[in-house]
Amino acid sequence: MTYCSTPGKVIIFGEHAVLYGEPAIAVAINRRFHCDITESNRDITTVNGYPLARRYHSYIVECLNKLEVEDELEIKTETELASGTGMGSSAAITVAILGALRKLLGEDLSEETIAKDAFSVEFDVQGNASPIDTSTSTHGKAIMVSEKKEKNFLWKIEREGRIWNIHHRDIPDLTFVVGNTGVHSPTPPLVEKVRKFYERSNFAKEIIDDIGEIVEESYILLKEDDLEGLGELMDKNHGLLSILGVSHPKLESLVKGARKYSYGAKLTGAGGGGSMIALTDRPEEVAKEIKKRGGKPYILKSTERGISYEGKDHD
């Protein structure tokens, strides 16, 4: 039996602007995806006892295709990551399955190789993707992705003419509360909405530039463990994203409520619904406020731990 687990992630700065060459930062969180893979004595590959099917297991199917695995396997999975909440559940699944398969096959287990393969799988399944989720799930800690190569460079990822430089970022111990609105909003229409605004408005270009400056400033504050400063930047980043038109009344309500007990709060991910995130040292109070306003709260902590093969008891 080969075991692997990977963390989820939350994006704390840089949504949408990252599509225009600006940097973004994501932090690994202490909720994980777990998988065990063994060779099967049956004539089919199974996932939690059910036959492997692309309809239900698209990321696993693509992982097997990526590594050209033809043997029948028994795959068991368990997740602590709620899908559709901005925690990077699909990236965690992809990285863990690839890690377990590579260990089972005796292949290269370097973070760079796994992160690059995982991004390729996500891109193929979704039709488009950023490598920030898969790189964070692989490396742990915090990841900054940018078009420029900077200090603490890890690896470069290229796809269809685009280049992403992946960087390590140190992080202090951080506590977040994610609040899910329960409002589902597909990412592509929101990306297109911002693109149209960006192409016809210099004001939108200035907003994107301002978000990029926030990301750069946040790196300094992370190193200094300046939670108040980080919270102020989160509030500012949220305001800029709202001007871009990717917020939602339910998001605004949750953000407003969370700020009563937080250093700062903002939407996380594409917006239009989905989730917000608050940086706080009063997580129970923030969670209570989010719940009171109709959201579903998740209390999370940052983690240094990326991909792991040590067994669930060590996670």
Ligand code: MEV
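What does the same protein look like in the form predicted in complex with the named molecule, given that the last one was the form predicted on its own?
Here we give the lone chain, stripped of any partners or molecules.
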């Protein structure tokens, strides 16, 4: 039996713009996805006792195809990352399944190999994606993705003429509250909506450029632990994402409420519903306000831990 667990992530700056050559930063969080994989003595592969089916297990099916696994397996999963909450559940599933499969098959377990395969699986399932979620779930800590290669470079990922250089970032310990709107909002249609806007409008291109500038401004603030400065940039980044058309009235309400007790707040991930994130040292008050406004709060901390093969008790 092989066990693997991976952290979720939150994007603190640069979602959507990262698909157009701009940089972005994501932080691994202390909520994880866990899986156990064993060879099965039955003639079908099962996931938590149910037959593997593309309709329900698209990421797992693609992981098995990627590694050309033909044996029947018994896969057990457990998650602390509700899907559609902007906490990177699909990336965490993909990275953990690939890690456990590689361990079972006795293959290379380098972070780079796993992160590259995980990106390719996520891209194939979603139709378009950047490697930020999958690289963060693999490496843990914080990841900065950019077109240019900079200090603390980890690996390079290329796809369809686009290049993403993946970098490690040192960050202070951060506390966040994620507020889930409860509005289900899959990523691909939002990515497509922004793409259409980007392709027909110079204004959208300027907004994407402005988001890139915010990400660059954040580097020094993260280094200096300047939470007030970071919060201001989060507010600005949120405003630009709203102009791109990926906010939602419920997101606006949660962001507004959270800001009363936070350094700053913004939507996180694809938007359109989904979740917002607040940077705060008053997490209980933010959580209460989010609940009052009909959202579901999750108090989170940044974590150093990326992919791990140590037992669940260790997590």
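Positions refer to the first chain, counted from 1. Computed from a predicted model, the values in this text were never measured in an experiment. In this text, rigid core is short for the largest set of C-alphas that superpose within 1.5 Å between two forms.
Taking 2 Å as the criterion, A204 counts as shifted between these two forms: its C-alpha moves by at least this amount when the rigid core is aligned.
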